[in-house]
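Heads up, the chain below is alone and in the form predicted alone; it's given as C-alpha cells.
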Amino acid sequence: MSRIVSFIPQYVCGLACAVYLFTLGIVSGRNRGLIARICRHFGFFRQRELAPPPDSRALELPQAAIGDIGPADEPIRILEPIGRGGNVALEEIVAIARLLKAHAPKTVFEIGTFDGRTTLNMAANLPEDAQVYTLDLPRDQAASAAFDISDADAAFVEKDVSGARFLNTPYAARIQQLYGDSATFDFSPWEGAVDFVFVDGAHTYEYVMSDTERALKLLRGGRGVIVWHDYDKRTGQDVPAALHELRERRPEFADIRHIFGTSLVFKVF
C-alpha cells in the first residue's frame, strides 16, 4: 500500500503530461515522435511496419540524385559490400563516398560505430592524410544513457567490439575509436576542427537533435557537410520528425535534402 501512494504524485504528473501531449502538444515534432514510441511500447507499430500502407514511403525533404552529389567520373572504393542488419545500403555507401569525394574531407567525425562498415568505407575514400573519429556507446553505458534507446538501436549496442570491420585492415591507422554517450561525451577537442560529421548513433527524437547540435559545434568554422541517416518512416517516427522540425523552424538547414533511393539525409554548411 505504502509503494501505491509513494506512486501517486508520478501518477497525477504523468497523467496532466498526457493530457497535454495528446492535445496541444500535438503541435510539436518531439511529442508526435514520443507519441510513436507510445505505440511502438505496445506493439501497435511492430504489427503495422511488416505491411506498411503506401502513403507510409512519402517523405517530404527535397530530394538530390545520387548522381548529382558528388563527381560521376571520380572512382570510389567500396570495401565489404555485404552488410548485415544494423548497416548502410550499399548504395548508401556510395552516396556518401560520392560526398567525401566532392568534398574531400580532412577530419570525419561519425557518430555511432556499430560494426565500423561505414568507417571503413569512410577512410577508404578520404584523402591519405586524413583522420576519421568514431563514438561509439559501450553495453555497459547503455543502462545509463541519458535519452532512451530504442529497442533496436540497444541491439546494436549488445556486441563484444566496436568497429570490427575495419579492425586489421590497412586503414585502421586512419580510424580512431571513442567510447561514450554521445549526449553527454566530451566533444570540445574536436569542436571547430572536423569537416564532415555521419550521424547515425541512437535514433531517437533526442539524440538525433542531440547529436545534430554537437555535429554543428564540430564544423570547421561553421563550414562543413553533415549526413545524417534512418531517414525512413518504415522504421521509425524519430528521425524524420526531427529533421522536419529542423527544416521548418530553423533558417540553416532550409536546404537539407534528401538523397533519393536512400535513407541519407545531407546538408552543406
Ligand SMILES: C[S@@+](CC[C@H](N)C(=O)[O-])C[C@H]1O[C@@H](n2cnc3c(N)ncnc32)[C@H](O)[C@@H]1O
Contents of the next structure:
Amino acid sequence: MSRIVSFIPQYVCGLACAVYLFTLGIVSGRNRGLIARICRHFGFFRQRELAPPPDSRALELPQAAIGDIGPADEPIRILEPIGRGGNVALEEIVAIARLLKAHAPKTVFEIGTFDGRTTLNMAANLPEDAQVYTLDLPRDQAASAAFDISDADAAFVEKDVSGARFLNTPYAARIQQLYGDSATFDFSPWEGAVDFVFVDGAHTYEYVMSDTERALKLLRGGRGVIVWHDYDKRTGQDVPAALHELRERRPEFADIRHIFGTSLVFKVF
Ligand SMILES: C[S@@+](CC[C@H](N)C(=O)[O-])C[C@H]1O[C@@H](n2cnc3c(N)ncnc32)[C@H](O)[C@@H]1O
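Could you drop in the structure for the form predicted in complex with this ligand? We only have the form predicted alone so far.
Now the complete complex, all chains and molecules, led by this one.
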C-alpha cells in the first residue's frame, strides 16, 4: 500500500505530462516520437509499419553526389567488402572513404562499432598518424540505457565481440575500442579534439539528437565533419525526422547534405 501512496506524485505528474503531450505537445517532433513509442510499447505500429512523421515526407535534405564529396584522383582502400545486416552498404564505405580523403582528419570518433567494418575502413583511409576511437554499447548495458533501445537496434547490440573485423589486422593499432551508452558516456577526454565523427549508434529520436550534441562538442574548435548513417525512411527509424528537425530549427545545420544513392548525411563545420 505504501508503494502505491509513494507513487501518487509520479502518477499525477505523468498524467499532467500526458495531457500536454497529446495536446500542445504534438508540435514538437520529440513528443511525436514519444507518442509513436507509446504505440509500439502497446504492440501497435511496429517499426517497419511506422509511417514517417508528416514533416519527413514534406522535407528532403539537399543532396550531394559521391563524386563531388572527395578528390577525384585520390585512391581509396576497401577492406572487408562483403557486408552483412547492420553494416553500411559498400557505396557508403566508398563515400566515407572519399570524405576522409577530402578532409584528412587526425582524429575520428565513431558512435556504434558493431563488427567494426566501417571502423576498419576508416582507419585504412586515414593518414598513418591518425587515430580512430569507436564506442559501442555492451549488451549487458542495453537494459539500463538512458533512452529506449528499439528492437531493430537491439539486434545489433547482441553480439559477442565489438569490432571483430578490425581485431588482429594491421589497422588495429590505430583503433581504440571504447564501451558505454553514448547518452551517458564521458566524452570529455575527446571534447574539442576530434575532426570527424560518424554517428551510427542507436537510431531513435532521443539518441540521434543526443549523439549529435555529443558530436558537436567533440569537434576541434567547432570545425570538422559529422556523418550520420541511416537517413532512410523505411529502415532508419527516427533518423530522417531528427535530421529534418535539426535543419529546420538550427541555422548551423542549414547546409547539411544527403549523399545521393546512400543513407549517409554529412555536414562540414
Ligand atoms: C548499426 S550498428 C553500427 C554499424 C557500424 N557503424 C558499421 O558501419 O558497421 C549500431 C551499433 O551501435 C551500438 N549501439 C546501440 N546503441 C548504442 C548506444 N546507446 N551507445 C553506444 N553504442 C550503441 C550497437 O551495439 C551496434 O553495435
